[in-house]
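To begin, one chain is listed below as structure tokens, in the form predicted on its own.
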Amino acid sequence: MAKRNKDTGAEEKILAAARKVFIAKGMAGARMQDIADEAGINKALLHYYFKSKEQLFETIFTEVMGNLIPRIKSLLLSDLSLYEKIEQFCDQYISVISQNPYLPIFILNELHKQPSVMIAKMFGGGLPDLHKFTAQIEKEVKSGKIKPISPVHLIMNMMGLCIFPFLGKPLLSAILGIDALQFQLAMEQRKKAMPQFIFDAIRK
């Protein structure tokens, strides 16, 4: 038992390594070399747990939608307002990424080459139920509580203002004249900024 205790410990230690050498260098930019240097270990011994930095990159994002994807779901088929559902995806998907902002890059890249094998991976238990959520979106429209707008539209609109910031950080940076920690503290920022702007978009 104490064994398979130091092997977890070792593999956590190898995993919190990686997650920051592929934030900082991306995943085409990562070496094996810079990941054993990070965790304080000679590469042998990495390869011992993990044989790539593909298989590290596969443990780590198998992980983290692990985490997201399920509670995405969840939180589309709650009995929550449409508002309450619009705020929390974007505080979720934001808070994620934030700390993985590697991943939107790896997984568009990965939809061109396989996107099949990547939505499975993404969501092997299956696609979210989204029936709920867009029946809510109609019913808020009918009532007159929000501007007629088509739930595949106010999907897209929610996924697209999460997830483009993240993929276009290099060009956007640069255009305005941020650092790495002011793009940060423009993300936490976002987290709030960003429904509030859909409210005023959809709200009468």
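Positions refer to the first chain, counted from 1. Just so it is clear, the model here is predicted, and its values are computed rather than measured. In this text, rigid core is short for the largest set of C-alphas that superpose within 1.5 Å between two forms. First, how it differs from the form predicted in complex with another copy of the chain.
- Once the cores line up, the CA of Ala28 ends up 2 angstroms or more apart between these two forms.
- Remark: with the core as the superposition reference, the CA shift of Lys51 between these two forms reaches 2 Å or more.
- Superposition of the core reveals a Cα shift of less than 2 Å for Val141 between these two forms.
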The other form holds:
There are 2 protein chains.
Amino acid sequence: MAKRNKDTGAEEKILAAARKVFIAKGMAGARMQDIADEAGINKALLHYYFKSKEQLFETIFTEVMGNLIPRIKSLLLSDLSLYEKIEQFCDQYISVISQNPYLPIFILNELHKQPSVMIAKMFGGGLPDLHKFTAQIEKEVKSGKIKPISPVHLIMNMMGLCIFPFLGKPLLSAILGIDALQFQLAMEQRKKAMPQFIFDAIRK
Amino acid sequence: MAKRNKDTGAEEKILAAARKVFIAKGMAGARMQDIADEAGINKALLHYYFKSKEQLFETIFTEVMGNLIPRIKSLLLSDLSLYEKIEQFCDQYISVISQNPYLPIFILNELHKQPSVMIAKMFGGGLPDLHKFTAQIEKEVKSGKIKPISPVHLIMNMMGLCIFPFLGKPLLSAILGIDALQFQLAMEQRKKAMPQFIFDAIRK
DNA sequence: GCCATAATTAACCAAATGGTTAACAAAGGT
DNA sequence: ACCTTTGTTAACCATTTGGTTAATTATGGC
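The form predicted on its own done, now the form predicted in complex with another copy of the chain:
After this comes the whole thing, all chains and molecules, with the earlier chain placed first.
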């Protein structure tokens, strides 16, 4: 008898399917049947491997976040200069998101619907330590190398400049009249343009 | 007999309730029963005034968008200088969103789930005309008053800097360790700080 | 070959959910 | 007073949906 699914590894296929469906439709919009179909298996098999939608979602969410957070933590804790950190932050953030363009809206959306629960799932008690980074900013400000700016605003700015275009892609594409390729190109440019923009803004 | 609901005007109450519930939970997450409860009426009465969830959602969505778009269109088409436009854009955008902090995630989320449908609902064929604004930017660039920057990037930057903090509020509050009041204060500051930041970035 | 265990499925179930019906109450015109 | 139209409700219905069951099919050790 020919096997129904060429490659085995049902659990893998389920995870891949769940990732895809949850990220595309969110927790509320995703259907267990969709995930089963996407994985090419029976719905009951989903519950054989993952006892509930809740649990499957949590698995995916923590997996996704566990992929992003260490990257950022290590960057912010490194010994690079402020300029280098901003450079790398923009480059890395835009690169990762370019490869997973729907991650931001997925994450922010779930975070918005249940803030405390999701924050807890993301950082198991251990929030990222921004102290080193904020101290670095404050030092540059005090020593007069850059204009006065609060770390809070600078961080918001960095994130907004890198992430927003992906969140707003459908809107931006429409009003700016750009297609997928032009968008991709623009994102590529922003890897270098954003650090430049930020430094031009804060340099004295 | 005492009336169940002090004030009449069921339709008004339904719209208010639907706005609240849809914006908080999105189309997929909202329940018709939630809306009925929120409005203090029977679920059947919802369908008396609005024949389906789809139609009620559409009513709310177009209402909400119809509130925002003209404001922006008129700003971009006005005769203000580039600096003044950026100033007003940031001030107005941040003001409006501060009063409806969940609008952005609601809009971008629905836009993400059905881009073409929602874009069509937002702009009934008449996309906002950015030509005047982009020409203004290009003129300032050519005349050497500001650094070379593509209108596409500048617009993305303006929007990202103004809107992102609201989209990322739960995340930002957590990692930056700020409470609702501090957040509100920061947004107030950004009304002036963002135009300054942007102009510092592009001025030669 | 035989058996225990793991993988997989079709059929089923109960709760949730969008939507409908039919009856009833209010309001307003005549 | 009477009738028509509008507003409102409780009960009901059909479908969707997350989840379960019981039976069937590999799989691997012996």
